[in-house]
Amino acid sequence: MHTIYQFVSGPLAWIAFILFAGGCIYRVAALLHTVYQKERFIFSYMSWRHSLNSIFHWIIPFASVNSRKHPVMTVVTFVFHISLILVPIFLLSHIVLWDEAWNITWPALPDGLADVMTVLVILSCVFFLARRIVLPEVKYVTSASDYVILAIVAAPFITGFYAYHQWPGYSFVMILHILAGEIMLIAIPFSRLRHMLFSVFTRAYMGSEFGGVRHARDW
């Protein structure tokens, strides 16, 4: 079991952060590259004030239309990527692991809030769940694949949590739990799960084309 520990938080670590930083890498230069290749017109109506219109817009809840027309989406939505980023960057076991690697640290959340935020990630992905099962229009149009990234999104956190407190056969839950994680960092950019490095270019877009060409908001 030791041995299991240290090559999927050593070596398989390291490989899972390289997919993961060079896949980003590639999927951004990628994107600027097709659009200055084949869209290059879109440069010429870019507006900082219509793209920070449109973002700031999207990332304060209901400060959009649709937002403040499915509110429990919105508050379900928000607390899942509120918490999704937060718990695994401020967790402080994670930033322990930093500690003894790199010598690095910053502030960490406390233990119960951490715990608390983890819960609502688990149920927001028992929440994204039920509603692809329930709603005939999002059933529609879910695929295998949906359900397959919902998987690898909840599981570093039920895993986690399982570990964290320490319940019977937490040592094998810990060794899923890095391996989940890995999977989670390499599926980001391989994935529909890019969308968090899209998201900004597209509301930017969005937000240019709405406001600089249709003289409308795009919120």
Given for the second form:
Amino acid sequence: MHTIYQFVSGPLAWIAFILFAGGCIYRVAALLHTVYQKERFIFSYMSWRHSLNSIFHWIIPFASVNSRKHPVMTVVTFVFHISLILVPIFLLSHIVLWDEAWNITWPALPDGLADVMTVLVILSCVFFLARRIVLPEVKYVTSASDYVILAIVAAPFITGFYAYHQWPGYSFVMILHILAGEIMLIAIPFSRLRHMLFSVFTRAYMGSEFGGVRHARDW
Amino acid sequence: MGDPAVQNDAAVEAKVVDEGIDRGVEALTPERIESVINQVFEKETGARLQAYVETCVHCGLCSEACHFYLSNDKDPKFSPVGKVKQTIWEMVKRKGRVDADFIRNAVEVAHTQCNLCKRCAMYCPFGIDIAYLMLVVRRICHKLGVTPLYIQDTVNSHSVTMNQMWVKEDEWIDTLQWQEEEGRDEIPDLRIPVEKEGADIMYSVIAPEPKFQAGLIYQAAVLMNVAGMNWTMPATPGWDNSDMAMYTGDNEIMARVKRSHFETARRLRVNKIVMGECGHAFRSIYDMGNRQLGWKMPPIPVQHAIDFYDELLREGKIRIARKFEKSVTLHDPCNIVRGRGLHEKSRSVVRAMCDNFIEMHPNREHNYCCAAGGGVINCGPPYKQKRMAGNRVKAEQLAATKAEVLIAPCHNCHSGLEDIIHHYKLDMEVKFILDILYECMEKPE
Ligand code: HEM
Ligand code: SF4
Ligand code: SF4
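Would you mind generating the form predicted in complex with its partner chain now that we have the form predicted on its own?
What follows is the whole complex; the chain from before opens it.
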């Protein structure tokens, strides 16, 4: 058990971080390269002002018409995404690991809050799952990969929650937790989770076309 | 798991007979389909297509943007992303190895169940441009020789005559002279200056105007004369600003048509092109045709009628003699509202003319499309029932205003909304802004 732990938290973690960082850089660079090669005109339409205007209207809850039309989805998705990003970075026990390995630290979330946020992420995933099964318009466009992606995202939080509470067998679950986290990191550049990388670009482009050429709002 | 295509009324009723599609599909071979799809994917598309396919999280949030979806009892096949699933996703996933039946469905989806109105781009959290994806499908179908017959005929007309309606050169000039003569009964020194080099404005219209609605040219001539504009209309091909090739994915013909339009304006050395109340023509000149020719923005300033009327009213060149009495509501055409933000200007023109203006909801950028645009009405009678069924929400939206007159400042919207009003038995009259402006403006005694 100990050696497996050593392996997943050592070399495998390295691999995961390298694949994540390298994959993200590669994806974004490849996207921009394709634009440069095939649709260079896009650059000439890009505008910082309109891009940011559009991005802000879509990352602020209820600032877009559609987010007001789906209030529950809007609240869930914002809570989900914020927790999803903040918890792994600002969890005390994660910061301790960074401190031990690299001697760097930063402020941590109170453990109680992080615990609540973890539960919120898990519940959000259940909500997304239910949407996929219940709502016809979501069901129609759902493929197996959508369930896999949801599972990949939920797994680190479920296992992390279990391990944090030190329930029976938690040292084994801890290994699963580390593995799940690594899988999620790697999945970001290599699955539809890459919307994390691409969303700013698609939004900025649509914002620039609407703001600069069409003189209309796109939110 | 992905659902099989759910049957709905429209789908059951319709195994539409369309010779353009039927014959095209018969001639397809698997090799040809595969090679054309991959050629378009590799040579004609790039990061946009890729990012749109890879970024979509299949969340379905774009669904309620689409009038087809809302009107067909929320049948997911009609949701924007549902249309992408039936077309682009499969083509990408199967690397172009799809069969003729697939193409048959794809051409119907892209040509007759999407108006390219881009409302969904405002509802997708990522700004995924599904209208663009549907245009890619149409491009593929065009290259496969599978395009609905009626709209293909208009493209053939563009190609042969540089106008959409097979209007011959002498017919065109005759029509202008005829309208000039008619106009002189009202304003004795009225002119429709043809081929006047160095004029300030080239006025351009779509070919259905000389063909069926010459009265609109008459009204425009009165407006130009009363306002004292230095204007002209060309006598040569290039006078028509319409463009159905843009909607069939025939980009080469789109480029020829737009080049001839711009070159005509250049030859006449005008300062700007002012165009009649048409939306798709504006999109072609302002957004798509110019790009196909390599111009970021149009090489000559273009002004849509709404903008032009607004300017004339603001500068006092046209004055309102008496206000229009009936209650009016205003439709916001996609191509000039989501496409050019003219919604406040159209309102200021309407308010100047009409005392009793009732907003429909939703409005401005969020207005529902007329379901005629994007070339859908031009696919002709075989699809009319589907078009009517596909825009029940528009009928409800119109009925709720209880207005007597519906102002639709776009030719496609105008015809499409007339159909809707007739089909749903609404008691409403459709008018262009110019109809009312002409009626209400001050004219010399
Ligand atoms: C930081 C930038 C990110 C942005 C702007 C963003 C935005 C979005 C948006 C707009 C959606 C659409 C549906 C909804 O509103 O829920 C979505 C869904 C989703 N996001 Fe993100 N996201 C980001 C990062 C991430 C990351 C890092 C992950 C996970 C590793 C993730 C996981 C998901 C999942 C699983 C869904 C799908 C929910 C479903 O199945 O319906 N997102 N995201
Ligand atoms: S008709 Fe309009 S809203 Fe519907 S899919 Fe096409 S572009 Fe989107
Ligand atoms: S809203 Fe955007 S991301 Fe969601 S299904 Fe529609 S196109 Fe895809």
